[in-house]
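One chain comes next, on its own, written out as structure tokens in the form predicted alone.
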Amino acid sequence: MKFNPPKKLSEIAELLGLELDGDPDFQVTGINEIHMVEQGDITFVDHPKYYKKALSSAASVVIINQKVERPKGKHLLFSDEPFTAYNSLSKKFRPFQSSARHISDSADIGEGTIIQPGGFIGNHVKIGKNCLIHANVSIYDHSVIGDETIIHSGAVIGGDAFYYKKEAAGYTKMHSTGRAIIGNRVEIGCGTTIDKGVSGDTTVGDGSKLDNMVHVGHDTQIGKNCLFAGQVGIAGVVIVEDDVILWGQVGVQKDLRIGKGAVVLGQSGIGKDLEPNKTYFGSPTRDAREKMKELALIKKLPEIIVELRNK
């Protein structure tokens, strides 16, 4: 999420009540998680395992729970609870905003776009030209929809990220401040859900087609001209390159990359990066031909065992 306008670091430190090590006049341009940060952003780290990653990232400001030497070009904010401080900042600059209308007055709807009855278009949503939004679609605040895109009934665009921190009292939700961005000529099936980014963007590229009951997790980036069949489930922070096909009920673990042109056959489970331009099957996924040979051999095992016993 970007600040508009940028904020002085001293203002952020005062707002959170935190000790500052750095330039008080530094202009902070936004907040973001470690995997999405850009120069000018604030991020947070609360575990020694990730200190080095955070301090060497593109982030200009790091909220941290340990006094450390400040790297050159960085600014530090010290907090006993970096997650809580970061969450407070998110809620301050992008609080929940209710809407009393089916189509918010602040929504920007392009020429020729049709919104069927029962559709909800939230605050600051932007929808391009010649789109068709079917009945009972919900498009949450700050989402962006390109031109000539079709969204079928019951789809939800921009729901909150499924992101929680486990604590002694239970699970604490991270406040979602990101967006869902859908490209041009995309088609989204009935009941499909695309979560917004935690503090960055979830994106679906131009020309991609998502069937019914597909789920796309937070901060996932889907390329151009991808094809996902029904009940595909994609976790957060996944990169799907262009021209990827995922057939029905494929499940995708978080934090991985699927290479350009990869095809994954139905009911497969993807647990690691996939190379481009190959066909995969199984759980965990393997080269489809190798997996099919393996299954054929497994079917022959009873015969092989009988033969061995009779020798």
The other form holds:
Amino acid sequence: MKFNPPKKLSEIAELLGLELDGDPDFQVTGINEIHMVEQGDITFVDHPKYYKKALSSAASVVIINQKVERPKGKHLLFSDEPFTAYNSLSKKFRPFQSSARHISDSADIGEGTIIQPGGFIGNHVKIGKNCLIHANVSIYDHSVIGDETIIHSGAVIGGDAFYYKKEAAGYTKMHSTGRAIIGNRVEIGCGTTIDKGVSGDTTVGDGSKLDNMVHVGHDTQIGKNCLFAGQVGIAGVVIVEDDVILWGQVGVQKDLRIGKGAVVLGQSGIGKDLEPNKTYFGSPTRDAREKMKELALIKKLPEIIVELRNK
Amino acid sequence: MKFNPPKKLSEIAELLGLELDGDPDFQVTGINEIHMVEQGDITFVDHPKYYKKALSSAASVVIINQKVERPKGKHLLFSDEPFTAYNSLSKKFRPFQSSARHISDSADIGEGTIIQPGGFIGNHVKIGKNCLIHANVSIYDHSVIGDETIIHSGAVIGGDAFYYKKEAAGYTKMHSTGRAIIGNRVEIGCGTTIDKGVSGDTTVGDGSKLDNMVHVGHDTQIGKNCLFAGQVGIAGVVIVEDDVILWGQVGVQKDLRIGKGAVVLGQSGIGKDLEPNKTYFGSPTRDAREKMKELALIKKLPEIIVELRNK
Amino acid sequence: MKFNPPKKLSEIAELLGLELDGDPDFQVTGINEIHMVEQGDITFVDHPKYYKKALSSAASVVIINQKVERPKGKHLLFSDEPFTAYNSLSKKFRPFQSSARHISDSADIGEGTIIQPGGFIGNHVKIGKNCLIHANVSIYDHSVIGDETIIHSGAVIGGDAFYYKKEAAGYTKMHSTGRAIIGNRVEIGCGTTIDKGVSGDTTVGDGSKLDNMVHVGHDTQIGKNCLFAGQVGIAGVVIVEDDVILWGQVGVQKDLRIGKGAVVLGQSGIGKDLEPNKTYFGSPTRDAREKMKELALIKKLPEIIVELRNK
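How about the form predicted together with a further copy of the same chain, since we already have the form predicted alone?
And the full complex, kicking off with our chain again.
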């Protein structure tokens, strides 16, 4: 999430009640997690294992739970609970705002766009021109939809990231400040759900088509002209390059990349990066031809074992 | 889709701006794809591979992208882009009509039927007697529901077919003109989605029960008294005969037939026709007993290999 | 379901038109199926295989289709069709009540709870304090939600049990009288569906987090601080103990127990009880490490077979 306009670092330190090592007048541009943070932004780190990564990241401000030497050009905020401090910041600057009506007054809806009955369009949502939003679609605050995009009934755009910190007392919810951004000429099937990013954005590229009940987790980036069949599920932080085809019920684990033009057959389970322009099958996923050979071999096993026993 | 009343062929040729080889006064009864077309209808063909099939199909009128000899009793329309021409026809004669309210004035709702709050009932929808349509159900235009049928919250009936033509610039959507037709005493679970046919109908037979989040693709025909457990997914153009049981998360590929009384165990993936009254398991699906034997054999493999090595 | 206040047994016998062997003044406290019935309640049995179980269950009243000796302290109602009699009782004492508006007058909603537009809150629903019910959520009659719980768009709480009796003419629906009971600090993802119990309750324990499109079948009991990723599906009557983690697209068959702290990897299929604190993988599910070894072995099979053939 970006601040608009930027905030003075001293103001943020005071808000959180944290000790500052750095320039109080530094202008903070936004907040983001380590792997997506940009110069000018705040990030947080609460485990020694990631100190180095955070301190050498693009972040200009790091909330950290140990006194460390301040790297040049960076500013530190000390907190016993960096996650909690970061989460407070998220809630403060992007609080949940309830809606009194189906279409928010602050929503910006383009010419020629049709919103069918029961559609919920949240605060600060932008929808382009000539879109068709079918009945009972829900679009959460701050989502962005391009032009000529079709969203079918029951779909949900911009739901919260499924992201918690495990603590002694249970799971603490990370307040999501990211957005869901849908391109032009996209089609989103009935009941499909596209979560917002935790602090960055979940994106669906121009011309991509998602069938019914597809689940796209937070911070996933889907390229252009991808085709996902029914009930595909993608966990968070996945990069899907252009022209990828995922057939029905394929599952994708988090933090991986699917190369341009890859095709994945139905019910496959993807647990690692996939190369471009190859066809995959199986759970866990394998090169489709190898997997087919393997299945054929297994089918012949009983007779192979007889052959070997009689040798 | 059928025209009501039929249209003069010359009127259609003019509308599309296409050259006609045939009788301008021929009365066209409807439009449909090659595999479902009936006498009196228009179909289209754009690949030499399918010319013969189209020209010998039941269609009375064929939109085609090459000058060919006109078969007796048939009429030809010449177009460089038969798909585009056909799609224009679909949009012209069954355009999307927006709805100003939750229940369309043109919907025909039987006696004793209850529509709970938030239900969207589109234009020209027919619902029989004594049905129960729970909250926030969406029923697209032209859908037909029988008597005593229950549809649960979040379900979507008659969503568009997931059907595109791949072109250089990306995927072009085929405008769906078919319908979703649900029989009597059917129960459709929460969040279940049943897409309309591309130009024919998707049907669910009397007495069939679909659990939550079942996905039924376009032009699928489901028989009577079938039972589908949660999260089953069926791609398009599948024929499911009567009394079939699909357990949870089963996936079904397109263009196949599942025989009467077949039972398919959970998470199986069906990629070819299944015989009647047999039990299946696995992805890809196998006879359940064979599959179980295979799994048992694989479990024993380590000791079998030791035995063979020590032989 | 419990009667409040209790009903006289003679009243019930008369209502159903059944012959009674027992005390007409006995006060009946509720109705329930054999496996969940408590003292004071009515149950039913229609197959000799289960007579003994029903007659020795905690039930005080048994609807049965054969004259049997009456056990001490129990009362019998004779019916040719015990299922039908029991079902009539369910419908009589918990009939479906339609709703004229999105939020029922009889719903009890706690302080600080936000209901976003399009939310349906049925009759006699109780929602605690400081909950957030997003747009287009549907909560069926009699459901109970705790404090500080978040329910995302498109979710459905308390849909009917997927439960039928197979009869010659097809499937007859068991009228559900149970409830869905959601604890405190629970989060329920977009499009997730949690069915009510048939005659008992489906429960989700405090602090549990369910991602998008999770399906929870009737009479399932989920413990505290569980984490279910997207598209997990659980059939009916499953006990999930505390701290269980199910990753994406895991399927769970009915009538089993998952031990405390068990972790099940994505796309696994659970067909039997799982032990606490172990990690599982595969369909059918196995100990994860064993399954991984097995997969590695299968990958090496071609060379092992060559080795054994050349021995």
